[in-house]
Amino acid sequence: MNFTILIVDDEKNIREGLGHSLEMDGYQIELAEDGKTGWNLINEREIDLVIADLKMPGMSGGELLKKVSSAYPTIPVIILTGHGTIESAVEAMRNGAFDFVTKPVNLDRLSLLVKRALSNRELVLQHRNLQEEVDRLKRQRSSGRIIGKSQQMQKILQMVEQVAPTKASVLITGESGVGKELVADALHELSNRKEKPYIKVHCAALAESLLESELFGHEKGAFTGAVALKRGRFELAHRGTIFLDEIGEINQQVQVKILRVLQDKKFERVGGEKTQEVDVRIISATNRDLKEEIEKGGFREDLFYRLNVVNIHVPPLRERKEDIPLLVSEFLKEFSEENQKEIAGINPKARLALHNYHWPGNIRELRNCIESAVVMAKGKIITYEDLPPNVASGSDADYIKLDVGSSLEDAEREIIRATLHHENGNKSRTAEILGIGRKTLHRKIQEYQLER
């Protein structure tokens, strides 16, 4: 990734000196003479980190760094200073800087502190990269809240596509928390009947003795309590679409009078005589396995292939982890919003972490995860330690063992060699776990001979 700094300094000879050691490192430099041309430069151009010294004619460096801080949050700025003004230059860390360094400036020093604060930026332009990557994969597709480029979505979401026009019965599979919800509404929002009723029954959550009443209503007098005429759910969702979720918890009972709905149409209330007629379109979703249900006596064969016209089957979330990064974006911005916090991205040791946890609850615990994680985090980079201690603790990362006194280039060629093994070669997944571009991986490959 190329970063650029923007240099500003009153000093002609300190700017254009440390503006020459930076493009030896391979930044691209931008350079003011002060506080006013420097704040231009941040409007017109994209600036990843500021220098500037503290004390300038007309807008000061601590002026500067108030008005980026308040601007352009995710901007770091290095403050330069003098020896007599480390007391200013604390004040400044106060207000936002990053860090600072005394002139003369030691130049290793400020590399060091470069590469550190660009590592967060790089971070929080992943984050915004990923953020405009499920904005576009929004705007792009009509079912804009199932989120995932995996080649299992692809598939979900074209069968969505072709699928909900139709008057088909559709059963949805796959394990709690898969998102089978999501897909069931994208059917009834891209299906004929979008603008007429659309009505949920989560079987689980309805007592047996209730569901019968719940779905085809009840008659005034019809057992104890009931004191009224109600209309069930198959009578409120007339011309419209009914969801069924969990309909593997239902008793045989029921299961008959929904056979008879998907056949004749036709149903009577608990304890009515009159027959209701019904246009209704049936979309059911399970995480039971319902052809075991059938064999055990549990689930009516009729009805499973009545419900089962086109299946949908949604993959748990160890069986498409490249989906993970963008989900990981897309709940990262609806939690820091909720919880009014400036969360600018994940850290590579976080993300490797997710990646390599199992999911047993799948997008539904990965959700409660980032929401935790947000909560938690004491910075703007959700780092590892934020993470939830089981999803942490049960990642089964896989451990790299280096011997004490290895150099940074043995370390460095360790990490990317166990990554890309652990990654089965695929470089776009390595770059992204590492926090690298692809160019930097590429060079690094050549670099240590890692193209085996």
Ligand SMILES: Nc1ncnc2c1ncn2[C@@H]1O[C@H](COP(=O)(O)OP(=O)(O)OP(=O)(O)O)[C@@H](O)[C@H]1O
Contents of the next structure:
Amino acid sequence: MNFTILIVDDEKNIREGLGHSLEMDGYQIELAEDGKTGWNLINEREIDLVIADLKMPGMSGGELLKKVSSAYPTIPVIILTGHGTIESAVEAMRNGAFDFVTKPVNLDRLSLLVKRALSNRELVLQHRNLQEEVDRLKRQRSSGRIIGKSQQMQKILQMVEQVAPTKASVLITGESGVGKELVADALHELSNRKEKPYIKVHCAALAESLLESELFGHEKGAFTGAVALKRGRFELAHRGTIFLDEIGEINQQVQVKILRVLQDKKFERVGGEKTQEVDVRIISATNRDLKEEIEKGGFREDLFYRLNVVNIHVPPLRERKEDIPLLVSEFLKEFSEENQKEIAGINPKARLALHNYHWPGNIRELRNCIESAVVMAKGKIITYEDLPPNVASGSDADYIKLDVGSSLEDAEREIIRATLHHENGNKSRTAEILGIGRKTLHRKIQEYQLER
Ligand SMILES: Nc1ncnc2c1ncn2[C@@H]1O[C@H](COP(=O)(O)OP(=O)(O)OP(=O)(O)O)[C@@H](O)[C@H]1O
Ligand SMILES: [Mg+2]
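What's the form predicted together with the named molecule like, now that we've got the form predicted alone?
Let us now look at the entire complex, which starts with that chain.
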């Protein structure tokens, strides 16, 4: 990237000296002899960094700093001060200066600062671009809260928009934390039932004995403790949508009753004779393999087909890593607001770690990880050290990436290297995990020069 640095100083020698030195570092240079001229240049040209003397006739560096910080908050400003004016330097920092350098200027230090400020600016801009992309995607799609630009997610969003207005039962499948509930919410939101009730039932959270009366209600005196008539969730969802989360957890008796609602829209309250009729759209979700449950006899096949008129499968995060940067950017925004911290970006090493990690807990885990990183962050940029330890170390240890076209030899070396690393160099454990003898392992370590 080609950066342009504006140097504002009323002393010609300093202005040109610094300009020359930074030009040698490969930057484009603009010079101005006072704040006003500098400010005009900032408005006219593309300036990436400002170095300004604090004391100048006319508009001072301090005033210029204030203007830049409020109008162009992503442009870093480095302040130059004379000896003995530390107080004003401190004030400059308070007003948003990136850093300050005392005169006579140590060119090495300045060069280092400039480098740091510019890489900081790049991260900030990167983060801003991502946020703009998230906003654009949100505006394009009516299913607003679901973020994702991967092909898989685009397909899911398209499907959601297509089936939402119908009454078809939808079964949402996918690992824990992939966003099944968000998909269910969107299906209701985008349907013509959206003004009507949306009732969620977390089937696994309710005791088996309670689930039936929760779903279908009970008559007064149906069982001990049933002191009054209670309407069930199906009744409450009349004309709206019911979301049965963790549908794989329900028992046979309840399965039969749900099947009847699906087929005839009819049911009875627990302990009741009178048949109730409801008009309810059923959306269900599970992270279990229901086909397998059917084979084992735990789940009714006829119910499965009724629930699964449309199947939406949400793939795990590790299969759609293109979505990670957008999600990270969204969660950074959410949690910096919540924690009242100004997090402006994430550094390349941390970004890479997030990319390499295999996310067994999917988006929920990513969200928690970013929340924790925001809380831990000491500066405005999330670093590798701010990430939870399991994510940071898991990113390079638990996961091997091989390009198609690698040789078996490459694969063997990678597996040995990664396992050794994961076991902190413990060779007995490594040999055991890999299922080879210690001697063989030794030989291979030497062969592949894996000894560090
Ligand atoms: N595409 C996405 N965009 C933004 N946030 C998402 C996305 N997918 C999931 N999330 C967030 O991740 C968290 C987990 O999502 P959700 O509860 O929908 O997962 P789930 O598949 O229902 O998980 P479980 O099977 O454990 O119930 C939520 O905080 C949700 O808001
Ligand atoms: Mg869920």
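Positions refer to the first chain, counted from 1. As the structure is a prediction and not an experimental result, all values here were calculated from the model. The term rigid core refers to the most C-alpha atoms you can superpose between the two forms while keeping them within 1.5 Å.
**Student:** Superposing on the rigid core, does the Cα of Thr173 end up 2 Å or more away between these two forms?
**Tutor:** It does not reach a 2 Å shift.
**Student:** Determine, after fitting the two forms on their core, whether Glu295 shows a C-alpha shift of 2 Å or more between these two forms.
**Tutor:** It does not, since the Glu295 C-alpha is displaced less than 2 Å between these two forms after the core fit.
**Student:** If you line up the core, does Leu157 shift 2 angstroms or more at its C-alpha between these two forms?
**Tutor:** For Leu157, whose C-alpha is compared between these two forms after core superposition, the shift is less than 2 Å.
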